[in-house]
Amino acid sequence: MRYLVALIIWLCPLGAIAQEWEDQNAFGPASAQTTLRVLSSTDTSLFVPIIEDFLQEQPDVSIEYFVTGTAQIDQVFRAAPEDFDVVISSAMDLQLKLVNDGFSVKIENLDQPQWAQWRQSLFAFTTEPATIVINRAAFAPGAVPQTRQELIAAMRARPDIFRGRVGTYDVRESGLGYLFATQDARSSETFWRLMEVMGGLDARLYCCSGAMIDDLVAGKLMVAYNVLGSYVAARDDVAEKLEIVLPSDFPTTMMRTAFVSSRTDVEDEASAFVRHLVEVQTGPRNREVFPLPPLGSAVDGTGQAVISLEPALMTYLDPLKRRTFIKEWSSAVIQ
């Protein structure tokens, strides 16, 4: 029997309920003895299978699942850490800082490689590349750009096709977008040339991958940069219209992470949820129950290193460095 019940969520006692959520749902029996409150940046549709799988093993537990943007997760959780039991986000740098600032608890003896966890408190469960997603209508067969430099050349050659129809994250608002942009900028100066070209074409700016994918399908965009390819692959309605390109020059691959709040009053159940999430994602059942990619290796399929869970990841969270980066990005993109 499936445990998904109801649901646009009922009124609940969370102090953070004034937050305007992208989505909020409840799962499991209303009579459950324990309710887990999960704050996440992952679309509900992609998490339903893992939640239901967990609840089959935990009949006395229910889950309230709250979805908001990666930057908002950091703000909402810091304001009321007692309101949530598990925090899940793709913004690795913000997650690492929350853990470093003492907002998490350790989960002992969780079988996880060292590169995919931080101090037994923050645990990665996917590896996901940032991709270029192309509307096939913009390119002839075989002419889809495979590198950032090729994309720059294509957009410069046909500005009439791409003006107002290229998109990327608004790094001022998106935690994941900021992470991808800073990592790209560290890897190559090509990133800044690409931003300048997209800015000159009146780039559209977005909060999240899902919104970019919707506009690509609708034909409002011809190219979207730094989209999570897993979100595209999970949709059944886009294969004929869209093509996912993993840039061959320097792919940027992040890990989605989870931790248990240090202010939770249901630590055992919250830890069990994170354990289950990690075990499913690293085990043979992954593709049966969870549509997001599994945790891969520390090196992606192109031989490039995945973004590491290490203190250097927080460099661009320094207020001065962040202001400087945002100023340079704004000069390039918002022309």
Second form
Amino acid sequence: MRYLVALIIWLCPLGAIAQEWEDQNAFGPASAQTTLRVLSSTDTSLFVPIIEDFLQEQPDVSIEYFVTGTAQIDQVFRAAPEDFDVVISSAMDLQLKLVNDGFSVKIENLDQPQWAQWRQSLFAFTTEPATIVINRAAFAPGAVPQTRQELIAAMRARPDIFRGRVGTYDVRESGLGYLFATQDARSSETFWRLMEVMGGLDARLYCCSGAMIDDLVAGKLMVAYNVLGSYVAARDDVAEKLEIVLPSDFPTTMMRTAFVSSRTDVEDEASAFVRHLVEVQTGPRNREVFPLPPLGSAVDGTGQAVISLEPALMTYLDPLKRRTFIKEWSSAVIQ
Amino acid sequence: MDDGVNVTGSLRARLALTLIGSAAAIAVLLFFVVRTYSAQIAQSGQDSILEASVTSILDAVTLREGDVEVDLPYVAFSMLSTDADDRVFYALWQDETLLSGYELLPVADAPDGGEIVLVSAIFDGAPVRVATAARILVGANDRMRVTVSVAQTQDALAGTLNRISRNVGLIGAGFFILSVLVASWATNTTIRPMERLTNSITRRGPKDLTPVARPVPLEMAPLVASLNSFMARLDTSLKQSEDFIAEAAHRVRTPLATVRSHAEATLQRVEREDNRQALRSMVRAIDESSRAAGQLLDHAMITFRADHLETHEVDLVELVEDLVTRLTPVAEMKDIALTVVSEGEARVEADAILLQNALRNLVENALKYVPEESEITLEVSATPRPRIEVRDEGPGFPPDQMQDLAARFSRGENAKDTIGSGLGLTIAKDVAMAHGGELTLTNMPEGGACVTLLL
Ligand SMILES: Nc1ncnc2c1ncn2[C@@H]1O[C@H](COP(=O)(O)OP(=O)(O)OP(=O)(O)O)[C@@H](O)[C@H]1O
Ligand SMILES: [Mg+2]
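Rather than the form predicted on its own that you just supplied, could I have the structure of the form predicted in complex with its partner chain?
And the full complex, kicking off with our chain again.
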């Protein structure tokens, strides 16, 4: 986790040079005959147990694991699809559009429920809700807001505490942030009011959940909106300071997805990797060893559905639609 | 069954083939018609969703301060979700420039009025259905044409079509199998009267030339009519020839009797040995001829009566005893004893005249071919089947000729010195067969012939 912190700090103004990775690691024997190149938005630390588990079964394979932001993944992969064998991202919309545009191959004999796969090519392997993470220092015990409405009210009541100390994704930078924001906007008008209130408090904008968590821990942030709760839970140094709130009005839950590139030269191994990934994430396993949240069910405990894998995800990727949305978002948040 | 018949083709096969062939043709036709029809229905289902999608996008096109804005509705694509996760493509054009979407998507020319044009095309290697519509936007100082195309791959449609094809295929196959069953049933019912006619004619006795009486279908009436008239002519000509034989035999016998009595009388008067010898052979020849004529007459009578049996209840024991009484004088001349063995009565339905004739021939044979001073036994029994056995103590039948002796004019080697025509056993056999029985010849282990007349 140390390198992650270091990396995030200088990678946030990202995208200057395409081949600069947030993180890059090689696993398995150097003498291996085949090398799987995995392009991913998931932190290496969360993926290491799965990779090592896979390599134990496949001694002839080595894996190169490249980590970058979701928007970056889309750009890099579209530019050179032959450079990667497996693509993993939390931006479901970008992933679905890549598959729709013919960048993937089917993986046969991988039985997943209809809601957790698309075209037998794109496979979901986690369900992760977007959460509100608060710094316990800012709220009295028991007064922690449970819904967006309560959060709005709390921020309006004590603007001096929150000014400059609220944060959320910069949807212009982050693919996942954009997905969360557009899905929130679809669900309720409350989202826009929340954005306006946060904008009025000079909200700080972030590229990634990790950076928001770091600033929460450091006390620079009192509230962060739409943070991946799983990232907070994966860090053992924060439980004292931070509290994860699953908004009870409407949770927005995303699924991490993976597919095999249609331009891969090692389709069998790449398919085996995705199959292994899905099996580990859906089967019974030791949560201590595998920290990634598992693939839950289509509908969570509060009766709210995950963002569904369907062509409609491409709607907000339309440049005209995106332009309009960003314009609206900017006028609310940046002011 | 068809020995010697010139056979070409088979009615049954032709009928079955025609029925099954047309059933197969109908099944195939059914398959294609239903499949084409359901393909159209399935396609129109996809088309109407694509139309709705295009319309919803076109409705979201607005002109704001001279700029075209499209607020793509979420539902425009979400309504395109299918079970097979079909891919979705779209393109938005302002006049000749692409606003957003897939530039290479084939777009049909759509009229300005918002009317939707649907075409099938190939995009990115996959067959797609493309819906296109256009709208004219009028701004402050310019007019522009916005074209919206939405396309979808046809995986779900293909899946539906495969399912339909499989089901229709199964229905077609079921229809075909049913048709084959019906065809074979129809063929059998049609052919059956012909088989029945064949059977009834095959089962007939050799002398049965009566017309076919059982009802036959209309189509077979001419055949049966000509068969009947053919048999009638045959019957007439047979009867004529039998009558002729009987008449001829009768006409020969009477003058022969006269000639014989003259020859006998002359023999009494002639002294010279060579003349006597000549006369004796003459008498013998006359006897032979007379015997032959008599037997021919009997045979003709039996052939006639066999077709028109006059059956009454007859006691076989009584019949045998009658015959023994009549033949005892002849037997006594050779010192032969005629013994009847029986257990009470043996009553049967039979033609008494025919039975007498047959039995007389059998006993005559026994008298003829056995040495003097022996015994002939006639045994009558009623069970298990009514039968009469004639046993003698003579030399028996010549073993190697036994199976031919009952044929017409067939005589054994042992019969050279006796007068006879070779018709006796033929008569006995014909009588047995006319009563539905049989005649068997055996030699007994202790010597002597045994003839069994089974009724
Ligand atoms: N009881 C018998 N013992 C030995 N041979 C017999 C006996 N009965 C018949 N046969 C043989 O069977 C032959 C055929 O007999 P069948 O009665 O048909 O003719 P047939 O006696 O020769 O002439 P006919 O017509 O005058 O009776 C005889 O020629 C004789 O050879
Ligand atoms: Mg005889």
